[in-house]
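As C-alpha cells, one chain now follows by itself in the form predicted on its own.
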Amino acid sequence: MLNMSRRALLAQGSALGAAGASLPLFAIGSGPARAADFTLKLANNSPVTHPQSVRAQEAAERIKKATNGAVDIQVFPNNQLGTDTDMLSQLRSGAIDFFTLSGLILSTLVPAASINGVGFAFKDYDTVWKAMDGALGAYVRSEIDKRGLTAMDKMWDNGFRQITSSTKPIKTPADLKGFKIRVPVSPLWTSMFTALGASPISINFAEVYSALQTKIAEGQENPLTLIQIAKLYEVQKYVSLTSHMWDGFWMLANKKSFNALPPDVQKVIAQELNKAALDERADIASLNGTVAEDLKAKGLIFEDVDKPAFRDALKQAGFYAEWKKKYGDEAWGILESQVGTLS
C-alpha cells in the first residue's frame, strides 16, 4: 500500500509546474539520506532464499538507494501475506503494491496470461525468451494493463516444470492415468493434466508439502529448482522430467498506485525491477546445471520420458484445438509465431 506525504510532494510538483519548471519532484541520487516519501510492498510466494527473493530484496535496496531514501520498498517473500490468491486480491485492491505472480495463475484473472504454459509448446529456453521479451509478451502486458495492473516488461524464470511422485514413476501418458496430482489454481493445469488422464488437486503452493506429507496428492510438478529450495524431494521419490510447462513469474504493479508515482520514480523502479528479472533469470541458469545432481544425492530418483508421446496424447484430447479456440485466434497465432505449429 502506498504510504507517503503525497500531498506535499504533490503540491511541490504543481508549484513548480506553475513556475514552468521541468524539474522532477525530488532530485534522484543526490543529496544526503532522508525518510522515505513513498512506502511501498512486494510480495511473492517464494522462499527467502529462493532467487526471486533475494534479488527482489536487491532491486529494493537499489531503488532505496537511486532515490536517495524517498522510495523504501519492502519485500515480503515466501506467503508472508498470504496464498497467490489472497496476494493477488490484494494487489488489486492497492494492499500491496507490487506482486510476482505465475501467469498460468494470473490467468484466473487474465485469461491470456497463461498462454506461455501451453503444454509442450516450448522446447527450449531461446524459444521462451524470443517469445517473452518480445511478440507474445507485448500481447499479454496488454491483456494485463486492461485489468488494472501494470507488468514490467521483464519476465522471472520460473522453469521448466517437472513431474515428481511418491508412489510410482511417471514415464508414459498411461501412468497418469488417474494419478493425484497437485497442480496450482488454474484451468490451464487442471485442463492438461486431465487430458492426459490424471485426477489433478488445485492446491496453493503454501500447501504444497502438507497435501504431499498427507498423501492428499500423490505428486506434484515444478521446476527442479523449486523442488530443492521448497525440499519436496523429503516427501517425494521420484522426477519425471518432462519439462512439460514452462513457467514465469510476471512483476506486476497496482496500475493505480504506481501510476500516482512521479514519472522519475516510476522510471528507476521499472529499470531496476527488470534488471533484477535478467539477474534472477542467470540465476535460475546456474543453479539448474547443479541441481539434478543434489536432487539426485538427497534420494530422488530420475526418470526420462517420451515427450514426443505426451504431446500427441494432448493433440489426440482434443487440448491443443479447445485452447486455441479459448485464447483466440490473433493470441494463438502470436505463440505459434514463435513456437511452431501445435493444433
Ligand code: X2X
The other form holds:
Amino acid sequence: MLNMSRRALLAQGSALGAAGASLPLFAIGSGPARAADFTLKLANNSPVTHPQSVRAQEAAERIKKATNGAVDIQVFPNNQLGTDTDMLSQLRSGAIDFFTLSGLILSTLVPAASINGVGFAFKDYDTVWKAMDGALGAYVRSEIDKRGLTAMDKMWDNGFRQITSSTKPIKTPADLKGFKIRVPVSPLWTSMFTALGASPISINFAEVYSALQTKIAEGQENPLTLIQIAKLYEVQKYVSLTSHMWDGFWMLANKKSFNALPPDVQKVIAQELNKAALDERADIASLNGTVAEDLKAKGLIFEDVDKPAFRDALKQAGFYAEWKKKYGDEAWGILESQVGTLS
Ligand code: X2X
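Here we have the form predicted on its own; I need the corresponding form predicted together with the named molecule.
And the full complex, kicking off with our chain again.
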C-alpha cells in the first residue's frame, strides 16, 4: 500500500510542476538517505531460499538504493501472506502491490494465462523464452492488463514439471489410472490429469507438503528444483521425468497502485524486477545441472518415461481439441506459431 495518499502525491507533483516542469518527483540515486515515501509489499509462495525469493529481495534492495530510499519494497516469501488464492485476492484489492504467480493459477482470473501450460507444448527452454519474451508473452500480458493487473515484461522460471509419487512409480500413462495427484488450483491442471485418467485434487502450494505427508495425495508434480528446495523428497519416493509442461511465474502488480507511482519510479521498479527475472532464470538453469544427482542422493528413485506415450494419451482423450476451443483460434494460433502444430 502507498504511504502517501493519492492526493498528497498529486499535490507534490503539481508543486514540483510549478517549481520546474522537467524535474522528476524523485532525484533518483542522489542526495542523503531518508524515510521511504512508498512502502510496497511483494509476496510469493516460494521458499525463502528459492532463487525467486532471493532475486526478488535483491531487486528490492537495488530499487531502494536507486530511489535513494524513497521506495521500500518489503518481500514476503513462502506464503507468509496466505495461499496463492488468498494472495491473488489481496493483489486485486491492493493489499499487496506485487505478487509472483504461475500463469496457470492466474488463469482462474485471466483464462488465457494458462496457455503456456498446455501439455508437452514446449520442447526446450530456447522455445520457452522465445515465446514468452515474444508474441505469446505479449498476448498473455495484454489479457492480464484487461483484468486490472500489470505484468512485468520478463517471466520468472518455475520449470518443466515432473511427477512424483509416494506409493508406486509412474512409468506409463496407465499407471496414472486413479492416481491421487495433487495439482495447483487451475482448470488446465485438473483437465490434463483427468484426461490422463488420474484423480487430481486441487491444493494450494502452502498445503502440499502436509497433504503428501498425510497421504491426502499420493503424488504431485513440480520442477525438480522446487521438489528439492521445498524438501518434497522427504515425503515422496519416486520421480518420473515426464516434463509434461513448462510453468513460469508472472511478476504481477496491482495496476492502480502501480500507475499511481511516479513514472520514473515505475521505470526503476520494472527495470530491476525484469533484471531479477533474468538472474532467476540463470539460477534455475544452473541448478538444473545438479539437481537430479542431489535428489538421487536424497533417496528419490528416478524413472525415465516415454513422453510421447503421455502426449498421445492426452490427444486420444481430446485434450488438445478441447483447449484449442477454450483459448480460441487467435491464442492457439500464436501458441502454435511458437511451438509447432499441437493438434
Ligand atoms: O503450486 C505449485 O506447485 C507451484 C509452486 O509450482 C506453483 O506455484 C505453480
